[in-house]
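What follows is a single chain, given as structure tokens, in the form predicted alone.
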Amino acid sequence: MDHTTRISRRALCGGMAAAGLLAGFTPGLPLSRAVAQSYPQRNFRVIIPTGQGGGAERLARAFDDAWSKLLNQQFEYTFHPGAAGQIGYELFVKQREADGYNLLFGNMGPEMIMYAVQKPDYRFPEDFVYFSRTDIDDSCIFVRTDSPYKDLKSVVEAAKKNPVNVAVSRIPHPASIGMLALGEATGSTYNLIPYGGGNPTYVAVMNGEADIGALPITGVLSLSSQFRVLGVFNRENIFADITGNAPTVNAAFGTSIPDLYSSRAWAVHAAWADANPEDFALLERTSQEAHASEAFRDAFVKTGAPVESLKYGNRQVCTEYAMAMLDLAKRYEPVLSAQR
């Protein structure tokens, strides 16, 4: 009988490494949890909708230190800027299987902006969702360290001689919303210049060809050495310590700029997610516990970032988010059109 019963499980055992059941077994998970865990069973596609170098793929690798042990397959990136993150979305929603195995990790702020004022043939949230923010990244006004401009009041006060040039990564993104803004509040002016991505943005500024520059916070920490923040969109500085205390723009200004800030988050198609719940709640339980997870920190650590920048957000969080982002671009679209 005992014999017959080894037997057995050797057979059951061969048979399940045969049908490729035991690929995904992870050493230090439960063996029912990696026998019962059919999806995934190969390495995931992610598009990014900007260039390759930038904030997004410095944070989605660090993210997937951790999501890729727990799920045990590896991630593969490709970058398509362009278009304000256009080009990627619509190679996402149009050419990419809608398998699970196909993810997009995009910054929903400018990205919800870009879908209201270019209007893409695409739909949201009916074609893809996002499930799992990462992070909550506030926008701010920068400068180079030996830049004239000592804070907002002098910048403010040049622009109400002459335009400033503003070195921005996008036109359609909330640090852009957020110069806009200031000018119409302040009568100042404000050029705003595309860069196309974070890197050539920060270059801009760094050798002088652009003023000033807004972007959200967190990468410009990173260079702290290089930057220093003037203010923030924000009603509160939570890196008031390791940005001189540097004021929101509504203190300073008495304003009354709603916050303004990036937040990324990962994405998949609606039409699996919807097909396949149970396997799109292992995405949504697994990047939890990645995102909650010693590793990711780490590693995100080693970007030069600040933690304190890292927010989980859920399915229904992330769709409020864009919801709300959708209707702050309406609310600003006449402004960015003319300066398009």
The other form holds:
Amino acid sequence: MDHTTRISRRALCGGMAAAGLLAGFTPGLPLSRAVAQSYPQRNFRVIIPTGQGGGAERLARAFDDAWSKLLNQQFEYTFHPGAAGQIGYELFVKQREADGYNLLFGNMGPEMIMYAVQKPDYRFPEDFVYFSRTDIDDSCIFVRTDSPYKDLKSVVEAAKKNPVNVAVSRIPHPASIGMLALGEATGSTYNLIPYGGGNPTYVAVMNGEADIGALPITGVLSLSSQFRVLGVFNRENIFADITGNAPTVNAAFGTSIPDLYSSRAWAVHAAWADANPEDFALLERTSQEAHASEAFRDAFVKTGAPVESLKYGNRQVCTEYAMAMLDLAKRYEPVLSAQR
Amino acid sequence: MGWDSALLLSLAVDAVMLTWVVVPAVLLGILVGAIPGFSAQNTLIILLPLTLAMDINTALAFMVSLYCATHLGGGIPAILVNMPGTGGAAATTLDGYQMTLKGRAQQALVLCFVASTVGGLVTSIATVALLPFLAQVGMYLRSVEMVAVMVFGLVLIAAIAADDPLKGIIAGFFGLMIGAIGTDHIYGTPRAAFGFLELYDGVPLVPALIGLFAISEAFSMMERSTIVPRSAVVDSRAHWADTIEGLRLSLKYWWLTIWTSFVGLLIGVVPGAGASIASFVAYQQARMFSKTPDEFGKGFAPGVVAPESANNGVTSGTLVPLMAIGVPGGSTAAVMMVVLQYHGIVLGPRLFIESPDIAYGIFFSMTLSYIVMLFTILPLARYMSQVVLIPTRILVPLILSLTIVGAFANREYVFDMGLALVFGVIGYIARKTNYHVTAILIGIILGPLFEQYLLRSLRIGQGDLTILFSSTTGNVLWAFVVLSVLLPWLRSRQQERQRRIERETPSALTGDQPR
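Please show me the structure of the same protein in the form predicted in complex with the partner chain, now that we have looked at it in the form predicted alone.
The next block holds the full complex; its first chain is the one shown before.
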């Protein structure tokens, strides 16, 4: 006697249709996705290649407030600072499985410069792809509120006579390139002092150890009672109203320094993205939706950062930006590395 | 300031109402601190989703209590089994474990608990009163001054090496060489990492600490049946008299507790500095001002009091820059910053105007947690001290398994487990050949920080070494550094001369007697 339960083809088809229909009516889940709900089925593991409590973590957590609801999965973070982000990237590329559950939330500007200067043992964009840019964080020159430097011109005049000490997060950083480019264009000299992160850089400017600071602007604005922004390295100062109409460096000196903003983005292994186009498309689409959501913006505003910096960018935008940073880093490579 | 007596009272009441969350946090913190490798930071990261779900006052009370308790917990294995639970307790092993070997484990534990809680309590209360002034400390201790502070800590190598200067200095330099591994501080270029990604950020402290102290000690334990010598087993049995003696000693050294906790507070205020530096500097300072510096390292009570009160003084200090300027003073404060920002709390000077209940509430929670800690832990000293009577055949496997997990837990690298074993072998060889593992550890901890501040200072001075002597505060600190080397040496010479006179006096008298 055959004990195997037999199901007729009609019953099987009917059952599958019913299940599909039921899933399709699940509130908040699009029909097409509900039917093909095979990814994601577990939590995402995110590497942040900077330290705990910094701008990247604040932004990532605000973003996943909205994104986790769209993906029905949570995000777990590990922080791997050090070697200007190299540790986090090497770990992500070499030791994390390319399965679509391992993500990286990086700061494309400084980390692409690091990639160009350090020449690590992984390849961009062959090994990983940035696919969802969250923000544009203009590099700015700032001083403490009681600084004798009242504007950009006074800084440059002083730097023509003697080198001016500039606190920066890292030597390989867009803001550092900005200072080097400013020096090159105006004949002034800047002594870059790396503090290894935004927080210690703020303290160095606050306590007068460095004359001025050069960092991404959003962190500076969140400490607006302590600092005054003198100028930004962009074609346009999108924070004009909260920086007392600080000019752009190019407008102040008639230079043509390229836009030097930091830009954080989500990245995933390229091999997985290429092999699983539908799942990757889901990540792209939902991240864009999350970026546009009120939940993300509200959570971001809570951190004290200005909402104007939130600018979505897709894979193409991210790749173009990253490649442009590589070119820029190669131009300044001798002074950004220990090759002098 | 934006608060008055009514607010003060309401903050005190609020803090008491949060006892339900403070008690479990304290117990968890003590446990986490006592297991080498586990820290307040990684525990809080794991529990972050839970704290984000709590209301802000409850979350802060929980985090602060856990953080403070880990500093106390770290001293327990340092005293009992010569294995500091945290870097801040490494200096405690110098005298704490020596007390245990003499059958005075319970006294040492009581000294540790009282110094920790009183140190933490005094500094948390002082912080509320002195916050505007403390916020300025970070403005005066810049890179140049921090070079001098680091030298304070490094001088301790010389103090440890007093018995055998050559071996002490070799151990210190070995530690400094290990500390130099990792990417350079200016350009981020890997240096002496031998291609190991896990070493790019320098030799991680936790596996080094676990290996040098815990694993090497476990190897040494295998050679004997109990931790304490047989002669000290009877002394090690639980007696309330030991608790009372510990309390008496704590009272005797009350002044040391107070001022070393303030050393911790001041060092904690400087972003980037922390409990390890504070405890080494406090130990060194206690030795410098002691009338009997030679007693240090031989089971001397002040050798337990100074580092323990200092590493708990750090807890309040590290929150000052977070509250006052919106910049976290340490890694645990950075986690707290995430929670505060998640709840939309604006950090910095505006915090004291807009949310004084949050700004000062943290220190009230801290005060409460130290009170809870003292009453919870003090009676337990009697029972904890009995750990030394457990046969090593049971203790060693337990220690090895816990520490290996601890080595992994911090960064979740299997590599770190291997690294801990390598340091275990180094530590074992060092012990067998009478090289001091603490001297190696000081080099590993302080070396990179010293290099970082020194390079930064030189860059600011554009290569001019005189920059190191360009500030008044820095020069005062340098004068103290010189004193801290000279004073114990002069005292020691004076005592030696005194002893010689005493030895020679009777015969001289006999010889001078008129016939």
